[in-house]
Amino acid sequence: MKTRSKTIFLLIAAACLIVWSIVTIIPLYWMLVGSVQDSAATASFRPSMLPEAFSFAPYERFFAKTAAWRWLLNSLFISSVLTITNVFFASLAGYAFAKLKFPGSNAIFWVLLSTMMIPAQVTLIPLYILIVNVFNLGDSYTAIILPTAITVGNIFLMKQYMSSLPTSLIHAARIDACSEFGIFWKVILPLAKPGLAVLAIFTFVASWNEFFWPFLITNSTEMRTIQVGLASFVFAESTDFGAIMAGASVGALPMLILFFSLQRYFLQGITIGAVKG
């Protein structure tokens, strides 16, 4: 009886995830279909889920009518910026809390912590005022790299995987005469490897599809990132379906790629830190 239960329960849960899965598929779907086809038959009342007339100009017309190729090699630089800096600052300040000992860092680390329940919309103007009035920075790479070359979040994040690894192999080394920037180099940079793997993918990802900081602090077409570019071609073409289509799925061709190629890191993600040595 029991056998019979679990094996319902199990058929009931993958129904339930095989039908969610097509309702979260639908509009990825849509969107591919919608940018090879003509754009009449993508606003169309009753559009069809298969394409009329397969065709690549709403491509030509999403590349023809704006900078896109400025656009995404924007998002690449800053997004490859952005996964750097955070990754090796990051790890640092990760290696710090977790293996290092010095006055006040409990305090630290919580009071870092507790920034992270401020919503970001409460510093969106202080941040804004900070780095346009009194940096004088506004519209170019260093005004929307800078507010996140480094978040708590991947410190968090650094810092519970560092506690995992072993305190021994430091100690080891440090009987060796190696510099604590030695032991972090040498020795724990190698054995957090996957925790930094996590790392890069997501901050890659949130800095790709980051919109609402590159949008407020850009000012000129040629600074804008995918999304930013994206969203002001939609507001002037809004009758121009299939090119809106035809951008979007640029836009998130690149994550795609990414996800089906890393996916085994993106599940990582969900588990890092969990378990402790």
The other form holds:
Amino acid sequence: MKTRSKTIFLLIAAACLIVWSIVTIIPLYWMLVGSVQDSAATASFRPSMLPEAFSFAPYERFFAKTAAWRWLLNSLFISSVLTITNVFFASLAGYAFAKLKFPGSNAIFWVLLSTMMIPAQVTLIPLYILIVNVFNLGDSYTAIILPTAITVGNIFLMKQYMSSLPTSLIHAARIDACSEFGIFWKVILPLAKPGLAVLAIFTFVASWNEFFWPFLITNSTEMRTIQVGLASFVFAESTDFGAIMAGASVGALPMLILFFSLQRYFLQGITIGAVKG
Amino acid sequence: MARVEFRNVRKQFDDQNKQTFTAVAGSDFVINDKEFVVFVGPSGCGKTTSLRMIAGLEQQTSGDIVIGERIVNNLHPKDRDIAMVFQDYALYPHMTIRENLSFGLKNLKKPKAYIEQKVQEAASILGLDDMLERKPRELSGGQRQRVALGRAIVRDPQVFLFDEPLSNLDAKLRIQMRVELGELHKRLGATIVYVTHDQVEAMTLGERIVVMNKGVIQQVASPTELYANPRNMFVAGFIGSPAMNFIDARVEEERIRIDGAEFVLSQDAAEGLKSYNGREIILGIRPEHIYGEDFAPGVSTEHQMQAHIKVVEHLGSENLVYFRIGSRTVTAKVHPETKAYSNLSKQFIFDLNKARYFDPATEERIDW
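The form predicted alone done, now the form predicted together with its partner chain:
To see the whole picture, the full complex is given below, headed by that same chain.
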């Protein structure tokens, strides 16, 4: 009886997952199909699920009408810088909170953590005023990068990961005449590689997909990221579905490739801190 | 190599409720040059904290710690010229055994040739020659333990610190490593401070043993001295397996009365216990000093009493016989040919010349 009920449960679970997968994949598939066929075919009353008259013309139009290469480069640059700054600072802070004793460490950590409770919308306007009016940094890479150069969420993630590393290694390194930064650099960082990889991938994906802040802080076409540029293109060319789909594909494809090639790190990221060891 | 000295060293911690907890309460002792000293005691007795204070991984609340001729209170661990072997080995998992062994020397900026020579020396002492390019995860527990030892040896430190290094090994390997550690001490002629909760390890390895309880040093003595003349009931009960028996007794003139039986004291004991006349005391006697009346070669049969056997454990080389005297369970370690089984009423002989007497109020040994 037990085996039978287990089989039924597995069948139901599999059916639900298949339905869910289809619901998730269809928009992506539709986007890819739309990007390689004529706009009229995409907009037709009974659209076909297979591309009619396969063509890369929508991509040509998208790249011809926009500064897409520049936007892609901007996105790549900003995401890369944010990944580096987050990995570096979050691992340092995470290590300090997890392993070093200093007065008020718990209090500081909880204050930092409590800032995660404040919705981003609440701080958006003060942040905008700070960046544009006070620091006079509007419409620049610095303006896009600075607010998320290190995030509390990433510090928390790293603290959880670092906590699982044995403290005796730090003590051993200290006795082995290693400097405090040497301990971090030569002992802790190599051991934290899986955690750092997860952090890097999550940060890169989040930065690549970030829309609202770059949209708010940039004015000029050449400072836009791919997501912001795409939005402006959609407003301007609302009927050219083919080119819109091509743009959306260009924006999404790097992330899809990244996801599929580094899938195991994504799964690892979900369980960080859940199981010690 | 060097001596280590604690001068009234205290260590207090604040727990989560801001309550002050005293881990080490004013320790004073000297570990001599080239001596192997073992700190032993139950969990939380302050032995590991003492070791970590010598290493510089914990800062004492007050008092001075001396290594060699220097007061090292404010010195960083790397400047104390010590090496430590950790309970979980603490090998760097991402480095090869060679890198693990040479890590400390590289940090000290020693010349390459010197490092290589030291690593080779340590590897050959510990039989690690063909494992130098492996990672720690490819080694067995015993081999990892050797690497941890090697990492300490290459440093040529003034003092070796061992924090329960054998506790993660299985029983057989532990005995093997214990012998190897003893040999290593002789070979290196090093000052070694060793922490363990295992009294057998302490007795077999230590030239002197520091017994600690609740942050207080109970006794510092050689293994034989600790065993024969424990200073108080804690030491008497902690050292020795099975533990020393404690039996309620009453001094009456030149005799002691135990649960209805009456034993005549030796002249020395009678003199020593004079001030306890008419009072309760605790008689401490080791299990091997109680004999079955049918197998007590060369022992005076003067002090005998009848007891009802509860349980007998057969260990092959000896039998452990459990019986009750008053409210206390007493263990006798008897020869396997002694006739003993559950529910048998039997005459037991007590070798009172080997017994020790304790004050029930202070739990200190009564001396004379």
